[in-house]
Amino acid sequence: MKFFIDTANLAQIKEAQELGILDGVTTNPSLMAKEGIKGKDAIMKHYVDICNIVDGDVSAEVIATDFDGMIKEGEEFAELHPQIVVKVPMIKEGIKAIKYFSEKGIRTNCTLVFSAGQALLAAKAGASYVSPFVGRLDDISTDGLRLIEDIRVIYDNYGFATEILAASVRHPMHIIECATIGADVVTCPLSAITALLKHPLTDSGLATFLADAKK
């Protein structure tokens, strides 16, 4: 399973990226006003800047919902480095988008998925990622792991290449859930992937061994 951060912080970025096990980046409008990225200059050039950092992929989002807007700005992206995947969101424009770009050889990432029916409409138009949203169907109460489950069985029904890219995956659990039923990646914070590192029994066995060495 691969390993994407959710974020447009630079050294959160290099924290994961030093660890050895990041596999690309995943952002949006949130997490670029959240870092006081403004403005188009500057957003294009801080995702060039993540992209000299990491080794894989880095979802870019556009902003315009309309076709014609959404084209033009998953072009602009897609020029700036060859690990931008474009983000587009799950609309009808979306869909067809995506089937554009998948027909030009841009990559995609089909976002704010909630059904299956929504990923199944993303891969027929060719996403190279579907991202469905773990934390958020969690909070209105539906098992939003239960969506991976389904989104799973649907893509390996029919052979669909297009990845399951679980998003809004907020604590360690979640990550071992996904990686449980087939997700080919997560996105989360940071905190939650160094959450995978902690165990009690790995505090105590190691202060056992640092003091038995002392003796």
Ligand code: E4P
Second form
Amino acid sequence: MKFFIDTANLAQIKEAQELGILDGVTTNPSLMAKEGIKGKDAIMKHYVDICNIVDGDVSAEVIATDFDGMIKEGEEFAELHPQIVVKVPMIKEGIKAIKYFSEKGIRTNCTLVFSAGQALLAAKAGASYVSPFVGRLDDISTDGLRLIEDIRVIYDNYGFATEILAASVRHPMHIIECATIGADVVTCPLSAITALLKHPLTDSGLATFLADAKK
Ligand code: E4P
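If the one shown is the form predicted on its own, what is the structure of the form predicted in complex with the ligand?
Now the complete complex, all chains and molecules, led by this one.
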């Protein structure tokens, strides 16, 4: 199972990379705005900076919603760095763009996926990753993890190569459930990953061992 960090914050990306368990990074326009990254040149530079920190895939999201615009932006992103994966929204023009990129050998991440039917279309178009948003479904009283289960079954039924990138993963139980279901990747804030470290019996056990070692 791959761990991606869902942020455009370079300090957090470095921290996750230094932990030794980071497989990639996902970003989106909201995360870039949160870091104050504005304008095309600054955004392009930021993606290169992220690629230079991590060893794995870095998703760069297109802003255009028409086919020609998405192709132009995606090709520019793909030329930036070999680690770039072009993130394309799950809309009709997006599916056409994913098909185009797939035929050109440019890797894609189909984002804003909220149903099994959308995930099936993304795989048919040749997406490298599909991003179902677990947390945002939970937010509207719908079972986000059930969607991951359904996509896993569908992809396994037909041997689709598209990797299930569970997105909008918010807390450690989401990560554990995604691992149990067999999601290929989770993307989440660093805090959800470091929360996996915590157990009170680890803390109390270590305190006892250290105290006993002094005896
Ligand atoms: C995925 O690629 C998205 O950037 C992200 O996971 C969305 O998460 P959120 O619902 O917590 O904003």
